[in-house]
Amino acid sequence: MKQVGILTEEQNGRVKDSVLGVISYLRQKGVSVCAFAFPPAPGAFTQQLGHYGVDTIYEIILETDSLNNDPQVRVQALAQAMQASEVSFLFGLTSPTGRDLLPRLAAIYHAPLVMDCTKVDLDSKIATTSMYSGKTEAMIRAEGERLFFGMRPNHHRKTPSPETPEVVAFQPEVTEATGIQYQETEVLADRGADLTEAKVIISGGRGLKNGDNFQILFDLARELEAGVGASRVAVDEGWVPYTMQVGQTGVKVNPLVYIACGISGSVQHFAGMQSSGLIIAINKDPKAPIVAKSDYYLLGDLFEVIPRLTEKLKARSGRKEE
């Protein structure tokens, strides 16, 4: 059985659902999956990764926060762990972490790297990704002894496939003289669920008028356990940070439900959310492009619709107004 590797990512002490989705996708292809992890403690991910079909886990041990937060050190460790394993195909997410580590790894091995993949044929070594704002698909053939693929987050759903994984405690030989100094990790104010992981996303655009008005989206997101996104206009105006931008030049998302509030729906924005399971638009303009592209739309004032929806959801859950 062919063995492939997966670079894990964690959030709040657990492996991200997007990683588990990629593992499930690979298991459906009948391959053995080896996970490379930087767990917060030995055995932290064993049960979770085993439940979704991982056969082998390389727990990479870095002794200090300074080393663990240095991408050059992590890449050294990953390269050594890959060398010790039988893995020739390594998968990760097209996420900030994946964009940081996968190109560095590919450079070490002088190997091909394809990012934002939706599927990969392991036999033909052909990866599928989208191009031209999602208007067409590109099929890219990779050649080499080692191949690297960044998968689109949240594109594949996790499916249990229990295994009892072998756990390898791996102590790499790394150098601290990388030129990068770790200072601290700053936790930003709550912005709702991670956009790449969220099953529901509520995004705002020009119709929100200013940054303060995004609070009504955060209030609704809290009731739906949703993430909050934004159009490029909202980001360019300085209303919200770039990390919230959904679109061709922002993050590409794949939620089950995408709610676009006061967003016209440019081609660039649509490129970042067109693979959503269900698209709902709230807009006053019936001729807005997003209306034609949505599965359901509500023609109305978002400043009336969203607070009323939030109140209804609070009433159903029994929560009191804060």
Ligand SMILES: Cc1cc2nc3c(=O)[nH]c(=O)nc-3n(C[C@H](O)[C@H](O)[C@H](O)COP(=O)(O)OP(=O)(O)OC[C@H]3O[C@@H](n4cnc5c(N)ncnc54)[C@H](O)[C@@H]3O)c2cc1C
Given for the second form:
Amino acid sequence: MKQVGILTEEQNGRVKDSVLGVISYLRQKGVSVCAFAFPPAPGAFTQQLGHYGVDTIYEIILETDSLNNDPQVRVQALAQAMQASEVSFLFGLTSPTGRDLLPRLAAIYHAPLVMDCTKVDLDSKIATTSMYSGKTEAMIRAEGERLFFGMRPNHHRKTPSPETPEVVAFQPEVTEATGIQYQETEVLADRGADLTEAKVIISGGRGLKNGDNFQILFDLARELEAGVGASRVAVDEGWVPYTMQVGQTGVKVNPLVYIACGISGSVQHFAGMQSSGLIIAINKDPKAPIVAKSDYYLLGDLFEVIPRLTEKLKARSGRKEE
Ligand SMILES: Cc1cc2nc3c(=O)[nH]c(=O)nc-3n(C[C@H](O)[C@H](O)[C@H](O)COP(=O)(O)OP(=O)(O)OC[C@H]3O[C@@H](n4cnc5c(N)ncnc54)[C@H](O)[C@@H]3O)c2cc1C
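For comparison with the form predicted on its own, would you give the structure of this protein in the form predicted together with the ligand?
So here's everything in the complex, that chain up top.
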């Protein structure tokens, strides 16, 4: 059976759902999957990866945390682990980590890399990705002994397919460090679920009028266990950080439900969220492009609609005002 590799990513000590979704997608193709992981402790991901069908796990152990955070060190370790394995196709996510590591790895092997893939045919080696802000799909044939693919996060849903994985404790010989020194990690105030992983996203645009007003979106997000995104205007105005920007020059998201509040629906914004399962617009202008492009819309003032929605959800869940 053909074996392909997956570069895992973690969040809060668990493998990201988006990674498990890619594993499920690969398993459905009848291939065996080998995971390359940097676990916080040996065995930390074994049960989870086994549950979704991984049959070999290369646990890459680096000596110190500072080495673990150095992308140049990580790619050397990954390249050595790939060399030691049978894997010639490596999949990852088109995420900040994937964008950091996959091109470096592909460069080491002088191998082709296709990012933001929604599908990959392993026999013809054709990857499907989007181009021109999502206006067209490109089918790119990759050629070579080793191939690298960055998959669109959250595009494939995880499905259990239990296996008992073999775990290989892999200690790489790392020679070249970039000298990157991590000083500290700043944890930002809770902004709801991670946008690339979220099942529901509520985004705000110019209609929110200022940064403080985003609080009404955070309140609703808490009830829906949603992530909070933003249009570029909200970011350019300094109301919310760039990490929240959805669109052509921001993050590309694939939630089951996307709720756009006070966002007109520019092509650049759509480029980042058009593959959402269901699009709901809350806007006071019936002629706003988002209204025509949404599955459902609510015409009204978001400052009235959103707090009422939050209250209704709170009442339903029996949660009291804190
Ligand atoms: C190269 C390039 C890249 C870009 N990349 C991105 C990107 O990644 N992401 C992105 O979002 N944009 C991007 N843009 C910008 C994009 O073109 C638009 O300018 C931007 O998306 C508009 O943001 P908006 O919808 O919040 O604002 P607007 O277009 O001003 O829309 C505001 C909407 O709010 C509604 N509204 C106002 N008040 C209320 C209220 N009280 N209740 C309900 N509705 C209300 C209005 O009816 C209107 O529809 C890019 C532009 C360029 C040129």
